[in-house]
Structure formats: structure tokens, C-alpha cells
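Given as C-alpha cells, the chain that follows is alone and in the form predicted on its own.
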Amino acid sequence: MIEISGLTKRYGDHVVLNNVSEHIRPGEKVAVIGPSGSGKSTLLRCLNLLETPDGGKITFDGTEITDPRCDVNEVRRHMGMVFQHFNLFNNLTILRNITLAPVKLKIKSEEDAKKDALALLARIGLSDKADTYPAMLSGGQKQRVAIVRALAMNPKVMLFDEPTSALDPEMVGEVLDLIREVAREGMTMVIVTHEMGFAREVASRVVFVDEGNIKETGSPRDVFDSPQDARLREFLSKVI
């Protein structure tokens, strides 16, 4: 589904990603872990070109998206993105937040988009919030709306950038439950997360990033129970 080859990203003289190569197969759930500032979120944001790579190549579903001739907006239609701070439109109702993109991009009619949005809201127990505004929701509710907003586009892959890090602890569970549900349905997912228990449970593969490099990758059992890289062992000793 996604092939990354020699990906490099710099901010001035600071190298954030250093010649990174990786792949994500259809149906995989890849958890990206590592210390703060290691390049995890930058790697994720490069996958849909919210960050422009300085070198290397990214191929998504057979299309080289780092080719300057590539229509980035067309690519993003097939990549759902869930941000740390929700990024809902505060001046639009919850229903309008969900229907805006499918209608604007002519993926769905207004009627179909509304019907699908109401079904998604029912799925997460927020049918009664359709006509309210984001400011009236809790952080956990906002993030669940952000997830179903991304699902409303019928994406081929979902990208999650630390989806629970801005939430109060008691709200984390409801968001993780929804992500688990989406994972069980077979969605290809890349999740940058600090939730190690969640990564162990949901991921089919775990990628450890440190200082802009992928230091280790493997099954959750291999990474968490038998880490090979010394830096990964040190990291896990502090977070588990």
C-alpha cells in the first residue's frame, strides 16, 4: 500500500528523518513508537505530503506521490488523517464537519453524505450531537468525530498522529475502542502513539524510530518482549 524509500526531511541544519525506508502492506496496522522529537510525526505527515520530503520517494497504491506531477489532493482523498488536536471546524456543526469534504469533492451527494454521517454518528453514540458545534463536545467526543469524519471519505488507509495525547486520561479509552473497531474491520492503519499497551494489542507490526532513523521493526511480541536494539531497550524500560 505504501512504499517509502530513502526518505529524508530537514528543518534547516537539523535532520529530522535520515534516509528512512519502510513499507506498509494492505491491511497492516503499523504502530510507530519512539521518544518525543524522534521524527515519528514527521514521518507520518510525509506520507500524505503535509510535510514535503527533502529527499527520497514515497509510493502510495502504485502512484509515486513525491513526483512533482502527482496530484496531491487526489492522493489525500484516499488517506484519512486524524490529528492530535482534532482539527475540527469550530464554526460548523458536527454533521457539517463530517459531510463537508465528501460533498465538496463530489464523492457523495449531499443526501448520501448526510445519511452516511448520521450512521457514523450513531455508531459512536453521538447521534444527538449532529446539530451541535465542536465547542460543546468533550475531547474524547471531538476525537471520535474526527475519526468518523476521516472514515466518511472511505479511505484506503488511516493515519493517526498521537490521537490520544491531547485527551484527559478518562477519555483515552473511548477513542482507543473506536480505533480498535476500525482495525478489526481490516483498515490499513499507521498509528503514531505513546500508548504501548494499545500498540501491543492492536498493531500487526511495530516500528521504533529514534533520532530520525528506524532502529527496529517487528511484531509486537518481538519488539516488546525481545527488543534487539539497545536504544529500544532503554526506551521501553522508561515507558513500560
Second form
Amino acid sequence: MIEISGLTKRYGDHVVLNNVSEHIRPGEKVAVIGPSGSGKSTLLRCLNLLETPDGGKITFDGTEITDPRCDVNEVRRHMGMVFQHFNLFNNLTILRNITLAPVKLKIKSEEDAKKDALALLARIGLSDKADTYPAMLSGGQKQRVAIVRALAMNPKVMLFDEPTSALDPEMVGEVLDLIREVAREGMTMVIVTHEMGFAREVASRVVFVDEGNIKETGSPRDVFDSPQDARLREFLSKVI
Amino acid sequence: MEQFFDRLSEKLYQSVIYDNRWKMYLEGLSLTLQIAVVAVIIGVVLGIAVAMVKTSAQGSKNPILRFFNVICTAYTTVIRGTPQMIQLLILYGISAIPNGVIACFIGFGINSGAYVSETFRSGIQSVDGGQMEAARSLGLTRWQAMTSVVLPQAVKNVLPAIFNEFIMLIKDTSIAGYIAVNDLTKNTNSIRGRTYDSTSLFIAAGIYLILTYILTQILKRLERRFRKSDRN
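Please give the other form, namely the form predicted in complex with its partner chain, since only the form predicted on its own has been shown so far.
Next comes the full complex, this chain leading.
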């Protein structure tokens, strides 16, 4: 579904991603782990071109999205993204947050979008918040709304950029539960996370990124129980 | 003492009542306010446009955007680097706009736009970058993200500053008389010329002062309301 080959990203002289290649298959749940500053978030952000790669190729669903002629906006409609800091639109109600993109991009009519949004809100138990503004919500509620906002576009893949890192500890659970549920429905997902327990449980594959490279990849059991790479062993010994 | 009050009331009579001169203040004030309102509207429209070009052009390689960016930069540099009165005289003098009032609308509007654009630019930059990113990640174009997510938040942030710009404009328009526009200052000066007495100037100063004072109080209340709505 997503084919990455030779992906390189630099900030000035600093090489963040160095010749990364990876293939994400339909239905896979890929957890990307690694130390801070290793480039894992940058890797994720390159997938929907929030960061412009300096080299290499990314193909999504048969389209080369790194091609300058590629319609980036069209590609992004099919890739949902969830951010560390939620990024709900502060000037819009919760309902409008969810319906904005589908209506503006003429994917759904105003009514259909509203109906779908209300159904999504019911699903996460926040129907009563439809007409309030993001500032009135807790962090966990905001992140759950952000997830269904992405789902409202019916994406083919969901990208999660440290979805629980900015949350108070007692709110992590509700967000992980929702991500788990989305995973169970068969969504293809790439999750950058520090939650090792969650990665082990939900991921079908774990990718370890360090110093701008994928150092090791494999099933959660292989990666967590019998890590091969020395840096991965050191990393795991610190976080688990 | 009695003599002083007699002279004062005579001066006031000459400057306000005689020959219906109070009407000149009102007519002048009306024109002053009209110029300030129209100018601030033109200024806001221009300011938003310039601010959007400047913030969008940052780091962009799009040649059209960069072309517009050069024009916008030239506009703000020239307008902010030259006296407003010269701008007004040129605008009136090139006789493309023989009507002084319309020249004032345009002249003060263009001038205000150059200053207001910086206000809007900082307003746009004060909106968290994640807002634009989230909108773009859903497939919205830069324009759609700007108009439906970023700009509404930016405008709310700078509304008090824009209101302040309007208050400033009320005073700044007092040079309109130089191109034969009968605003409050010009009319007041005409009265002074007829009465050989400065009382009318004090009256005009009082009118400006009361007006800006009231508007400043409204502005303060507005700011308090905004701070409250941001808190929850």
C-alpha cells in the first residue's frame, strides 16, 4: 500500500532520514518506535508530505506521491493523520471540526456529513459535545475527536504521530482503546509511539528507527523478546 | 472675573452659535468619521490580502506568489517610509481623483492597509502551525485552510488592534483639509479664520478627545470580553 524507497530528509546539514526503505502492506498495523530525535516522526510526516523529502520515492496505492506533478491534496484525502497535540480547529465546533473537510472537498453533502459526524460522535460517547468548542474538551476527548475527524474522510490508511504523548496519564487509556478498535476493523495504520505495551499488543509489525535509519523490523514478539540490533537492545532496556 | 466670563461667553457664541456655526462642526465630524470608517475597511481588506501573500510566500518557491510578495513588500516599504500627507497630496495632485473625499478614502485606506498588514501578519503567525497542518492533512488546499481555519482565529486575535487603528485614523484624518476636504479640522479652522479667535480649536480638540475616549473605553471592554472567552 505504501512503498518507501531511499527516502532521505535533511534539515540543513543534519540528516534526519538517511536512505530509508520500507513497505507497508494493506491491513498492516505498523508501530514505529525509537529514541527521541531518531527521525520516526519525520518518517511519518513524509508519508503524507507534511515534510517534503529531499530524496527517494514514496508510492501510495500505485501513485508516486513524491512526483512533483502529483496532486498532494488528493493523496491526503485518503490518509488520515492524528497529531500529538490534537490540532482540533479552535474556531469551529466539534461537529464542524469533523464535517469541514468532507463538505469543503465536496465528498459529502452538508447533511450526510453531519449525519456521519453525529454517528461518529455517538460512537465515542461525545454526542453531547457536538456544538461545543475544542477548548471545552479534555485532552483525551480532543484526541478521540481528532481520530474520528480523520475517520470521517474514510481514509485508506491512518497515520498516528505519538497520539498519547501529550495526554495526562489517566486519559491515555480511552485514546488507546479507540485506536485499538479502529485497528480491529482492519484499518491500515502506522503509529509512532512510546507506548511499548500498546505497540506489542496492537501492532502486526514493529519498526525500530534510530539515527535516521530503520535498524530492525519484525513481529512484536521478535523485536521485543529477541532484539538483534545492539541499539535496539539498549533502547528497550531503557524504556521497558 | 465677571469680565472674563463675559468674554468667554462672547467667544463661545461667536464660535458655536452665531451663523449656525455648530453645524460646521457636525458636518465636519460626519465627514471625518466617514473617512475613518471607509479607510479602515479598505485598510483591513488590503491588510489581510498583503498579510496572506507575505505569510504564504515564506519559504515558498511558487514564482507567482513570490512576484506578489515583491509587490506587497514594495507597497508596505514605500507607504510606511513616506509621510502620509505627501501620499495624499500626490494622490490628489495627479488629478486622477479630482474629488478630495474619494482621494481621502483611497489615500487613508492605502496608508492604513500598509500598517494593518503587519498586524494581520503577526496575527496569522500567532495561530499555532498545527492548525494549518491538520487542515492540510485532511486534503484541504492552502487557501481553504487559510480561510476556514487560520484566518478566523487570526482576525479574532487582532480585532482589538484593528479597532485601535480606527481610533488612530480618526485623528490622522485631520490632514484631509490640505486637499480641500471639509473635515472637522478644516471646518474648525475656517471658523477660527472668521472669528479671529482660537476657541473653535479647543472645541474641536474636545470633540476629538471625547470621541477617542469613548471608543477607547469600548475597546477596553471588548478586550476584556475576548480574554474571558479565551479562558474557557
